[in-house]
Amino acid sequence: MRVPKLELGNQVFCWRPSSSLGRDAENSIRSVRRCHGGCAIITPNHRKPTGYFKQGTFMAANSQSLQELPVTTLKGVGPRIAERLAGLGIESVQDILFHLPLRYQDRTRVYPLGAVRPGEHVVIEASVDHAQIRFGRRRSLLVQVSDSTGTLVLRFFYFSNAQKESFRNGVRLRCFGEIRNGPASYEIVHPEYSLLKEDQEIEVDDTLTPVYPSTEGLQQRTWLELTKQALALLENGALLTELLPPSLDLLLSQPLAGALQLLHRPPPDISLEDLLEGAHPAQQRLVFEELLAHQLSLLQMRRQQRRHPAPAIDAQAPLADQLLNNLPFCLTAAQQRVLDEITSDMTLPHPMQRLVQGDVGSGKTVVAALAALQAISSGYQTVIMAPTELLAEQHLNSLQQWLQPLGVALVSLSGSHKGKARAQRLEQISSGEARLIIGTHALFQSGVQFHSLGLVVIDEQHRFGVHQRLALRQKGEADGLLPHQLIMTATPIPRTLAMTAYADLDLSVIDELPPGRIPVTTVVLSDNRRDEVIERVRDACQQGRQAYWVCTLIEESDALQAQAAEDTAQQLQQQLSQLKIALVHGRMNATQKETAMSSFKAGETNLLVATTVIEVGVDVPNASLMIIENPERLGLAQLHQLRGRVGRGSEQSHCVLLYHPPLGQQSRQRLAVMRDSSDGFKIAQKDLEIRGPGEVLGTRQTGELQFRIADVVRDQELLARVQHAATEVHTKHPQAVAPLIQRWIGHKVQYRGV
């Protein structure tokens, strides 16, 4: 018996065998009833239709949901299409429904030519006046069309002779495309079009046309067909489970199925502006659920982490007390508060997961050193991981001054350590002789074995992904115990983003600068005043101060940045021959960089020309002037980090943003923020609004915040409710947690470490 499909009314159901029917369900069939060209199957125990055959497989109604239905159930989805869909994380019919449109086109009405405006995507109907081939820099076919209100040109760069001949005088066309300004009139380049027969009337679409995010080999017409079939299945609400508890009032006003139906096929009278701004209630309903799923996944990660045992660090730390007594300064109240939070965490028998935020110069390094000494006092090793060798060397130099008088053995490990030097360091680490290990990504390498790792400190966390943090933690596991993790960043993270991206971490903020710090004065100048800026550098250095000159390039290339820095250093040396100029860039080896930095720090060098490798970790109190070339090419957070290299002494410091005109509107806005504010959190919030979360968090983190419909800036007012709802779902509706995470995050869950 072959049953190709089951249709009831206008509903189409795709089912597979339930456990009650078993593999031999065919033998239980009592009758078959024809229904709209298909066959409904009735079994002795079921009065209603319970399934149908598709490609030899029996499917049963009482066991199927859209999440369980593979995309291959849909017509037109063969192995090749299924593979491309899987590349987007789409494996079920439900996944199709949650693959939401990027934008919409309005094909629900025909615009008279006299009413169209540049930038609009419109449907027009017009008659051909004439068609001609125009030869110029590029051959093109120009078709002038008109209606009773005006004229317009259709421009084709790719066309055939047959196509040209079809545009005969008087032929009527239905076209869709973007209106642009042309040389003589408005025009549409390569419109979608169809030829109309005499007196033929074609109905316009009855919904807005969605435009979907896609990949190679999946055309928009494919998405329209797939979503059409998925929406037909969605009409049976039982096939899509509502996962939000009824107590959330957002659910009552916008049921899930209705929200999906509306967003895939919006009615023509809907506010397109609301849709584009993400403000429609149907969008907000889905935004809420997506943010909730994201929050639940992080809470899930947090709870899983807390199930692991960790070494309980003694709050009494003699080494930490000695360092505090030796320091030439007192901790600020903010530093002491954060240190107390860290101490409290590490006394517990499960891994600390704490993110410490602090603006440039707020004193995070000494807090990390004191936390390290607490672990070391209890007999454990500590690792400090930095994103660059330069920063790792800076940490080593600072910490040696503080910790060597206490008898603490330090060792560094980076990719540049080879042969006997590397072997010796590995032996010191594995034997436990090295109590504090400072390094880069080299700490992940297979040959590195720790003796008794109790604390991992990760500096500038935005340079590392979640999976890298977790990998280092797993590497430090010993006797079933996982080390504590302290994650630090000098890039302030807006509260909005922290609530969303770091719900798996406890947050601490060092929101106070040491006394005596004077805010850096920032000016924005065009590079046509470069000679004036060079004279300013000369004056500052002749007065005994030091300066940075930072070179940037559009392309993220160490080789190109090095060349730019080398060329700049040569030019400046010619113009400032009486000054001693040093150079630092990413292509230099560790020894060369350290030599240049040591010379600058000792005051032997007047001017340091560098790439953005000096973004973090460089502390030279006598440097009071920084020039940043082409600042329009950098994000606000990175500019703020670079500016933080000056203003570390007691003298007034200055930063010159030397841009190349003309500046776009966004660049002008960003540089104005830098000029007007020295508050890292305000700058970070503006950076988030301008560039989005992926850029603020760093490229290694972008996979963790790729939302389908939510936007952490636009939707930040929902976040407090989302946090409350996440707690409610976790405690009162735990059965909904895994389905929500699967629905919205799915294949990303493993990457996220859940």
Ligand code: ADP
Contents of the next structure:
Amino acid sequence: MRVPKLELGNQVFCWRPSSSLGRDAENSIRSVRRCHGGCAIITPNHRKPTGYFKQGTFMAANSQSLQELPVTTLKGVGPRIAERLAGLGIESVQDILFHLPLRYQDRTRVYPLGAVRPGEHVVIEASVDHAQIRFGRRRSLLVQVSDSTGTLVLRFFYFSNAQKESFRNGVRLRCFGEIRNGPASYEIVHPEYSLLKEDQEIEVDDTLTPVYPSTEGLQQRTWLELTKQALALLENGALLTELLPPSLDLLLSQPLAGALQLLHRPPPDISLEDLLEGAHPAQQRLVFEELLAHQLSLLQMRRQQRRHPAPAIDAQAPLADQLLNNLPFCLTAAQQRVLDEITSDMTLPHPMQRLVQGDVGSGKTVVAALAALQAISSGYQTVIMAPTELLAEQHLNSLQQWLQPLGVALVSLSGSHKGKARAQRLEQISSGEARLIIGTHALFQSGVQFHSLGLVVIDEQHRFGVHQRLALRQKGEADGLLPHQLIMTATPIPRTLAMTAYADLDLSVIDELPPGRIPVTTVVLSDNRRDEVIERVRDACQQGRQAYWVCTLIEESDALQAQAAEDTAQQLQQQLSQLKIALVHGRMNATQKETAMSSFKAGETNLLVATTVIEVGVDVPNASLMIIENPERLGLAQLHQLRGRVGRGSEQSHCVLLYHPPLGQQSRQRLAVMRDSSDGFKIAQKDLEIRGPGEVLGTRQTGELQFRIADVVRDQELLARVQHAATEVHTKHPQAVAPLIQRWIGHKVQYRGV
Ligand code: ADP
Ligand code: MG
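Next up, the form predicted in complex with the named molecule. The previous block was the form predicted alone.
Time for the whole complex; same chain goes first.
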């Protein structure tokens, strides 16, 4: 431990108690008076030295970096609080400063009662007119107060007799709380309040009051106290390292310390609206730094991953060429471009990590098949992983058609393969006889041994987070080689979001549909026109077309969803007795699902009643009508996916969004987006704006996207610059990378061991 030379006026922390220093001297700030042999330490409250500092360890604050200063040096942080703070990842005083407020309360001015509005949180000062207990459904104490501009009621559900007695007529009080509409006048329920003595004046706060994100056992009072001390240290010159590169001069004109000071204690004249919108330069300064740290951590992860060896795949792939020759169509330019990107990745001896985005129906499967054949031509196995058994089966069917003529052996493996069937498949996989393996997530959980895995294709699994992607790849490791990874998604991720959520991946976009596709016409109808819609289904089916009827439920329960689909199928069968109706839902076993799907695919059934299990991957070109019940319950991206099941053939397709009235404003808006657009990217962007990144990316992913101050939607304009800065920091200021990540992300990132 370094012992700095102490000078008069320095502030010191003692890190260890010294026998001659009183117990209370531990962890507190002292000023130094004299030095002779040891140091005389004087507490702020005493005029005489409370002890002499001889052997203990101490440091002068102004030579001390806040990052190295444990949070336990702050007053009031004992073992219990320290443990709770540690639970939030807060260990140093710097961490306290970067624990930023969620929102603010304005206690900097007293509002006249005549000027308050419902929903506002305000400070008022008024005198009691009368207080009475009201016995209604719930006993409550009502205190009517007034000032010269109006009256208002304070309502208490919990109160003591003494409390009631204290509200004597004419007593003045100061309150803070939210104004609500009451039965007779505005009210504040359970305000914070204090009674004022006659002629007592109390000051209003001179800054806005921050409200911190917290956890059980840590009260706002504690946060206020801790941030106050941390800010004082900062003001006294403790070190907070500037980590942004000097080229970002515009941002740096907002010094870091000033920005933190402002956000923890905003001055009263600041615009709350600006703060809420994140528009204040101090916020932008910190938002930028946070996004940068996030970007750097992903970049770092990506670079570290790339150092691993992977099988180099030969760009010459006779099997892929054969498939191309056999296909009844030519690749679109976009498919070809993406395939080239994949090929050039796989020829490198480092694992590819590529995300292919392509709208529903853009032809991702064939691209995956060609990539698989490249790996297979070079003597490696490929795994294709699908999110559902239904989709795995579909893939098996279409890939079998393509690959069997080439003599490539396929095997599928899912949770429903048991006993002998399973053992046999496992054997084919481990012996290397199976070249292409298709299955669900279970593939990687069940101790499957691969012979020589070269490529993992993950279909429709954009919801996997970074760590899951890594874990999956690790499981495919063989002989020290990591397989290449190709992730395919039809859920278009708005560019800005992709840059944040997928900075560890390379991105390819199939931005073109195969020729001849006709956009699906969508109508939005109330379900009181259900009978008309059923007639429409009858007409379409009688003309030889096929239709989907999708039942949605908010409940996650498979059982309830299955029940709803069964009921609907039964009821539709009654009304449409001449039609053949099949049913698929998540509760059916693989064979049952497969039977229903293949009869529909073969045109033997007219109508397929389904839950959202058909959301991804199902491909039946003759189906040209889709009814979605209660579409207001689904996200736009999911609706777009579902709708993508039609419009795959040469016929004009239709989609009916059959909502249950009344529709809220937001739902109306969202369904209108579906009606007016068939562009997945546009739809996803709207979804992002209306519902936020959680809905677009899924909750797992957003766990990694939890920011302290940034908001990927609100701050999307910054992202391009952030990306640029990340590259610059990485190349020109590599020493800043670790501290930036530590400062903003800290323990949440586990890349160190990767
Ligand atoms: P998705 O991108 O949604 O996974 P698929 O791979 O299922 O789309 O392809 C949808 C349909 O388009 C399939 O029937 C597929 O055979 C066909 N297809 C793919 N590429 C082309 C192409 N270049 N030209 C014509 N049809 C194609
Ligand atoms: Mg697909």
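Basically, rigid core = biggest C-alpha set you can superpose within 1.5 Å across the two forms. The model shown is predicted, which means the values in this text are computed figures rather than measured ones. Residue numbers count along the first chain shown, from 1.
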> When you overlay the rigid core, is the Cα of Ala317 off by 2 Å or more between the two forms?
Replying inline: no
